[in-house]
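Single chain ahead, written as C-alpha cells, the form predicted on its own.
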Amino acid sequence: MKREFFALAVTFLLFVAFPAALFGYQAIRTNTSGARVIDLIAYAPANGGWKPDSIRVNIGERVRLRIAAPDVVHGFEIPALGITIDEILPGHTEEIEFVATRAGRFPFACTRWCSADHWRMRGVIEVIDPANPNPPRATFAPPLYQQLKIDLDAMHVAQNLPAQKPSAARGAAINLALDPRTQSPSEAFARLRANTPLTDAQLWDAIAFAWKQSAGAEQIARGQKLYARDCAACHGEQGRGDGTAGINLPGMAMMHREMNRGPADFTNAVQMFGASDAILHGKILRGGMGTGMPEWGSLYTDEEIWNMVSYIRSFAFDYR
C-alpha cells in the first residue's frame, strides 16, 4: 500500500504539481507585450512527449510560448517559422515570443536527444487566417524517388568500388559533368569506364569532384549544421553509424537480415556508391519505415534535405 501511495505521489508531483508550480511562478510576471501566453510542457517520450502536441493560433497574433522541461534537457524548434530554443533545462521554463505571418500547419520538435525515442518528440502548430479559415490545401510534386519509380527499400549495392577513397581535389583537373541526383556513383563509373582513357583511380576522383561541384560549398556547409544537430547522435560524428543514441533504435530486429544492424554507415562504399542522391533524399524524407529512423519531410524544407544529402556524401568521398 505504501509503495502504491508513493508511486501516486511521484506521478502527481511530476505531471501536475511541478508543471503547475513552474507556470504559476512564471504567471506572476507581467505580460507587458500583450501576447497570448501558451504553456507547453516537454516530457521525455516515455512520459508522454509534448503536452499539448497541437496548438492553434491566428495569423498576425502575438504569441508567447512558455516551455517547461520537468524531467530531462529538451530543445524546441519550429523550423518553418525560424523559432528555436537551444536548451530547456530540467526544472526550468524558457519563453519565446513570435508573430506568425503566414497560415499553415508547421511541425515543431525537440532538438535535444532526450532518449532513444527522441524522434517521437513532434507536434504541430496550426496558424489560422480568420478571414480564410478553410484554404485549399497546397499541392506538391512527388519527390524525385517516386518520379523515378525507385524502391527505397530495395538493396542498392554498388557493383564497382574504388581502391581508395576518391578525392575531389585530384578530380578537379578532370572536371566531368554528371547528374548525381538520378544516378549512383557506381552507375556513373560503369557508364564512363568504357568511354574514357582515364585510369580507374582518376575516374573515381573525377566522380568525387562532380558530386562536390553539383552540391556546392554553401549547401554542404548547411547540411553539416543540420547533420550535427539532428543526425550525429545516431549516425556518429564521422558518419560511421556508431552514435550512442542509435544503439537501441526500435525496429532493428525487424530489419532485413542482409542489412547492417543499427544506423546507416555513410562511410560504407558498398551502400553509398550504390545509391543515387534521389535515394538518399527519399530515405531522409520518408524515414526508415520501422527501423527507428524518423521522417524529416515534415520538419525540413526540400532544399534542406538536399543540403543534408550533399553533406552525407562527404563521408564516402574526400571533399577536402
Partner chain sequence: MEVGNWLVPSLGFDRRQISIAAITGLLVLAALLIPLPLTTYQLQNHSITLNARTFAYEPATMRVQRGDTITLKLESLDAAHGLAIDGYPVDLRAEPGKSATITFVADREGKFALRCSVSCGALHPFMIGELIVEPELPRVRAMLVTLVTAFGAVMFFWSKT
The other form holds:
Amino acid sequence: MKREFFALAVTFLLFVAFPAALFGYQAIRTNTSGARVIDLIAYAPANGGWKPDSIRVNIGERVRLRIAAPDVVHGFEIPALGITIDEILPGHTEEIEFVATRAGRFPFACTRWCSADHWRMRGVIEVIDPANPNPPRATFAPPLYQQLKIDLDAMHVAQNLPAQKPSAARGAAINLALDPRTQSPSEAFARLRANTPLTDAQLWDAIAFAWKQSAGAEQIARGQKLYARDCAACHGEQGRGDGTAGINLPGMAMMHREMNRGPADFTNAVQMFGASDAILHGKILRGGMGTGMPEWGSLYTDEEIWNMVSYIRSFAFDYR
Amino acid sequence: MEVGNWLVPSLGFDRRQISIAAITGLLVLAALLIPLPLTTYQLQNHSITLNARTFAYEPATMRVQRGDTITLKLESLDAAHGLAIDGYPVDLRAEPGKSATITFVADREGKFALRCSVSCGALHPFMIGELIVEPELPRVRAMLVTLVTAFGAVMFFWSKT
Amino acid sequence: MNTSRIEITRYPIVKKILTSRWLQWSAIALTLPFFILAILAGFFGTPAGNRNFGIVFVWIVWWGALILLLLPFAGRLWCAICPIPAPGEWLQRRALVQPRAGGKLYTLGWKWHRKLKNIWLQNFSFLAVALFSVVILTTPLVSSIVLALFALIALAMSLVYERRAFCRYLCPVGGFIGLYSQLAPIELRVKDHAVCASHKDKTCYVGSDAGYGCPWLVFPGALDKNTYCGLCTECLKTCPLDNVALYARPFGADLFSNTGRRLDEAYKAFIMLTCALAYSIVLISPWSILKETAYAVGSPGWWVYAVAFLAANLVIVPGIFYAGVTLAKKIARLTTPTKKLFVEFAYALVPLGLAAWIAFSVSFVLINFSYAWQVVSDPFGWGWNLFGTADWEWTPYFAGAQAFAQIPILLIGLVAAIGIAIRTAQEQGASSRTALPVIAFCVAYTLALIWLYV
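Could the form predicted together with its partner chain be given as well, to go with the form predicted on its own?
Whole complex next, starting from this chain.
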C-alpha cells in the first residue's frame, strides 16, 4: 500500500504540480521587475495585425512590453518614444521596458517587411497624464505642399531634361543660389538658363551639386537607412521602382495613364526633375495617389521625411 | 550461431548463394565507382534571381552543369526568408527591399534541396526547392545499384523447386 | 524454427526488471510529463510550429525515435511506455503499481464488436490523421487537439470496454507499429506451448494476484507474431510456471511464417507504403502547389487532393498490386483464390514499407532536429531560456548526406521484400518466378523513392 501511495503521489504531481509549475514559472518571471506587463502579438496584417492595436499607459508608469511574433519575422518601433526592437523571430518573445515621459497619442508600427500589407501593421499607444487627462489637441503647421497650394495628384512633368545624368562632383565648383524645396530641378534649370555663361550640361551638374549641398551627407545617410527599411521593398534597392513588393499593387490600374504603372521610378528624370522637394515630401507624408503608396506622415518626423527626399534625389542625380 | 542466420533466418546459405552475394557486391561497387562517359561541356556563368515567397522558391528547380559558376540573388516577395542549400555553404537571408547575393561554383553533382532558414509560418519546414547539378550521376548510380541489388536478390533467393 | 534466438530473460537481472511491478508505471511516469508538456504547449504556446515543444517533440523527436530506433529494433516497445492509454488503464485498475486481487478491472467490461476485431478501424483512423497530416504536423493547436482527443477517447474506452480496446482496435499509430514490429529482433513468446496447454487457470489471460490478464486481449500461449503483443510484461508476472520469456531473434523472423495473414493487415501494409510515397511527393518535394493544397483543408483543391490521396491508398496502389498478383497467378497456373494470394504476397511489403518510412523520416528528422534544442529551453515560445539553448540556430544535420542512409535502408527493405515474395510463392506451391510481378512492383516502388530522394 505504501508503494501504491508513492506512485499515486508522483502521478498526482505530474498531472497537477507539473503544469502548475510551468505556468507559475511564467508568472514569477514576469512579476520580478514590478513593471506592468503588456502583451503584444505581432501578426501580419492579413492575419489580424497587432493584437491589441491600441495601448494605454500612464505617464511615468514603468511598462514592460512583451512582444511575440507567431507567423513571420516582424520588428517593432514607437518612433515618438524612441523605442525599437529590430527583430522578433517567429516563436520568440522579445521584451522591452520603458517609462513614457510625455503624454500624447503615438503610433507604433512593424519595421520589417512582413507581407504586401506590411505598412498597414500599425497601432497606437496613448500616454495619459493623470494630472491632465484631456490635454488640448496639438496643432501642426500644414505641410509645405499645402502652404504652396500644390496639387499632389496633378502630373508634374519636367519640361527640361539633361542629356546625361547630372553629376554633383562635376558641378562642385559652381555655387548656385536656389531653394530645392519650392522648385523642381527642371524649374531651376529654366530660371537659371537665361542668364548664365554655363553650358546646359554644366548647369545641370551645378544643380545636382546645389541639391546635394542643400541636404548634407549626414541627412542623406539617415534618409538612406529609412529608405532601405521602408521604401526599397516596392521602389527597389536601386530606386528603379522594381521592388518585389511593388508587383501587382491594388491601386495600379487607377494610376495616371501617362505614368508607368507601378511604384515610382526614382531614376526617371521626367518625373524626378519635374517635382520639387515639397511635392516629394507631400507624397511621402500623405501617400495615396490612388496607388498602393502608404502614408508615412504619422510615423516619421518632418525631418525624417526631408531626409528621405534628399536620399531619393541621389537616384536621378549622381551624388558620388 | 551463424551471423547469416541473424540476417536471413533458417535459410542456411549454400555455396551458390555466397557466390551470388559476392558477385552482386562487386557489381554494386562497380555501379558506384566506374567512370561514366561524360560529354564535354563549356563552363557557364549563371545569374539566377531566386524569388522566395511563403512557402516556395521560384524557380523551384535550378539546373546547372558541374563546374558552372552560379550568382544567386535571393529576393523575397512577401516576408523575411532564408536560403540554405544542402551540401553547399550557402546561407542567405532576404526580405522585400533587402536582397542577398552569393556567387559559388557548383562543384558537387547531384540534386540538392534548397531550404528556408528563417521561420516563415506553418509550412516553413517544408519550404523546399532544388538545385540540380548535372550530370546527375548520383541518381544514375543509385538506380543502377538498386537494379543490380534487386537482380542479385532474386538470384539469391531463387530456387528451382 | 527460430533456432537462433536467445532468451534474454534467462539473465536474472533482466528477469528481475521485467517482472517488477514498478517497470511499466515508472517508464510511463517518464514519458507522461513530455506528453503533458507537448499538449500544453500546443494549447498555450506559440503558433509557430518549429518553436513549439508540442510540434517539435511529437513530430520530430518522438517520430524520429519511433521510426528510426524503437520500431526497427524494439518493435512495440513504444506501446509499453506510451502515456496516452495510461490514465484509462490506471482508472480501470484503480491502481498504478500493485495489482488488485485476481487482477480485477473496474470497467463496464463491454466486449468489442466481433466484426470489428481486426485493424480496419486502425487503417481508417490512420488514414483520417494522414489526410490532415500537413495541418496536424505544422499547427501546434491542431496537433494538441488531436493528441488530447486520442487521450480522451482512450480514457473513455477504458471505462466502457474491457482492457486496452483503444490500443488494440483504434489507435492510428498502433496499427502500423504492430505491422512493423514483426521485423523487430525481439519477441515475447512462451517457452513451451505444452505447458500452456496443460495450464488450466490461464492466469496470463485472466489475471492473478500477481498481475493483470493480457491488456491486449492476447493469449500469450498462442503468440506466433509480434503484431498484437504490447510488450507490457504482465504475462511475465502472471505466469506461475515461468513459461513466458523475452527473446532476441533475427530481424523479421515473424515474416518467415505465413500463418494468420489477413486482409486488414495487408491493407495496413498498402496504406503505409502509399503514405510514405505520397508524403515524399507532397512534403519534401519542390512542388509547393501540392503542400499548399494539402494544407488548405476544405478548399476545392483540397477535395481533389483528399479524393486522390484516399484513392491512391485504398484503390490505386492495392489495385496495381492486385493486377500483379493476378499475373503471378496466371504464370503459375495456380488455383488459389486471387484474394488469398493478394493477402499472402502483401506481407512482402512489410519490410519495404518500414524501409520507406525510415528513408522518408531521415529526410526531415535530421534536418529539423536542431529545433529540439530551442524548444527544450523555451517550450512555449514565451522567451524562456531554461538550458541556455533557446537561441541556438537551426542547423540541418547531415544536409546533403541523407541519401547515404536512405539508399542502403531502401535496398535492405527491397532485398527482404524480394526474399519474402519468393518464399511466399514457394509456400503457395509455385515456382520462384511466380513472385516476379510482385518483385517488379517492389523494385518500381523503390526506384520511385530513389528518384525523389536523389
